[in-house]
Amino acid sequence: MLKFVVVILALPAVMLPVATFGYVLVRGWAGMTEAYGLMDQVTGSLLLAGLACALSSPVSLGMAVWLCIHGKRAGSSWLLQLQLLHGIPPLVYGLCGMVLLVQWLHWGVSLMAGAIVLAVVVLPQMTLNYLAALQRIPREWTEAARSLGLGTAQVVLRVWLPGAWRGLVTGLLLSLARTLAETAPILFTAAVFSGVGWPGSLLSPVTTLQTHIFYLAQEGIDDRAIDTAWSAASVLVLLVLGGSLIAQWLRARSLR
């Protein structure tokens, strides 16, 4: 009886995401004939996400390694700071990026401005994911490496990174999925509605699936615009779901 009650209580948590995903795909299918016109938006989204993760990953990895080495002395305060940064709404990052990068530095609405803002948004999450991956390395491996005379840098390069690579890739993919889901930061710093294919430079704007959905959804009386918005939403959901599933598969393998 207890198992039955627990299953009944857990069903909404399982069925609601499945129903939402199915509804998005069904609604998006109506406008799939226009999906070929979304290639520019897909390209812009992937460029922003990839560049943001490329900028954030070295910093996150360095912070995670530092926390693993000095965690007993200063780790708790740094972890608290990361948690606080993780809790700041992305909209705030977008407004700060607009003031600093777009206006003060005169970069304008551009790929680089949006990527830097997204890199700051995902930095806490990526650092915590990398830290969790490194902390799963067995302590015996580190002790054995140090007993063989390896220094700290050699332990990191020869033991920690090879042993935690699946967890590190998992953290990278989860952060990539997070960047694909963000709209507010790039709305002010990187994206325009249309007219941009492949950006000419890092200081050129891009079009993205997230902002495309936002703009089209405001055309509530135009059925074609709404159908296209649902199609863009289905493509975006599939991209995020694909990255998340790969990340979960790698995480499961890293825990074996």
The other form holds:
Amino acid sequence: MLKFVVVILALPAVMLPVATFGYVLVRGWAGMTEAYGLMDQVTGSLLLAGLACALSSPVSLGMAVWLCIHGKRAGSSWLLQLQLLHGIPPLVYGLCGMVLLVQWLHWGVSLMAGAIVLAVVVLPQMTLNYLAALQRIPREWTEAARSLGLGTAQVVLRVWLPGAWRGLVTGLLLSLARTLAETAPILFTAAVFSGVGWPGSLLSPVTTLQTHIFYLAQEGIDDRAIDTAWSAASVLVLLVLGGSLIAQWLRARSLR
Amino acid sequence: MKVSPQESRQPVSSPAPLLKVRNLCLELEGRSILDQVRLDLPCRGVTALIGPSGAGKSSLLRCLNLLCDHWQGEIVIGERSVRKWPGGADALRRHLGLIGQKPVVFPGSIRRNLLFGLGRRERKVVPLSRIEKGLSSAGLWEEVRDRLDSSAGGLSLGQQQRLCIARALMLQPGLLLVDEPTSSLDPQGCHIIEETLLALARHLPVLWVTHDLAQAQRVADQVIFICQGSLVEQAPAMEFFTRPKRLETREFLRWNVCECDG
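Could you switch over to the form predicted in complex with its partner chain, since the one displayed so far is the form predicted on its own?
Below, the chain from earlier opens the complete complex, with every other chain and molecule after it.
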């Protein structure tokens, strides 16, 4: 019975990519190399996701390490706060980013504004991912290192980080996949529909796969535009799936 | 390397104890783990710390090297309180080598594990002679001399435990705290570890936690018996096993002998 329920629940997760690729295979990779090309969108999505994770990663790692060190004393309240932050709809972060970064700081719709908002969106999940990776380090390793006279910083640098690197990379890739899938926060802060190539600076706008699909599906007036939206969706699914699969593979290896 | 227990059992030469514990109390989650423990550790030889499971033996070791630091009372090594140890808790832990129940080797080579406790600069300039000396002290040099850069995970459990001993010795400790080091080993591995530690005990005081009375009889010069967090009796090994003073000790010995017999 349980297996049946799991299969039913897993069906959408399997069918969605299959349907997306099926549509593209039947209709052809419309306009991928022509007027409706997607290279700028792929570049924009990867730049935004990469920059967001680069901004979020050191803070998340620091918080995860801090929670590991002070876990018993202060950990539970911090974990609760992280889970609360994780539950806030990303659109709310997007609105805050628009008011603070785009309008108040006059950055305009830009790569940097979008990356900062995405970094905040992904911060709780990334911290929880890193925390899970660090908590898998055997307690005996920490005790053995401390009994050899290693200080806290040394234990973190020489035992925790090398011991948990696979789990940390897994957490990073899962977070990267999450940022690639986010649309709402960058609608108002980073993305424009077209006319943008490689951003000239951090304060230039970008065009992304997510928003591209949104605009094409909403405003497409011919079949070609809808086909391109499906092609873009396939590429996006491919990127997210690729990141998730690598993450799962690394996770399985780190658990061995 | 072969050393008989009797050979290592030399009379305690210095009347001044190396380590003094006074009124040590430890509570964990509202439960008393150690209660007013008072003991003296001589400057040389093996002192066995025995007691039933849950008596607080391992907790006492963790208090000594400040891995557990929320105790009350006083612990003095030489003339210095461990709370005011020069260089802090990390320096204290380098002075008190701790060997745990299960061997803990870090991912990486035998060499990396051996040098794990040393500083970054020191690790880079350690001569082979020092590595040889460290591994030889733990009776491991001959077995690993040709594969220092092989994974430490490939060693047997007994070899890993001796690697842990060598790793602690590389820091030139003034006292060795040993927490049931043979509990995860087969009889042969157990025998080798006992011999290794007895050889070390000729130059280095060893506080050896065990719940194995036969092992305590084989290795100890002095025995400390704790039960339910309190020190019951401390006496030279011969006297402890033949003429125990306290009723609790006699019952513990009788019960354990009965258990061994049958």
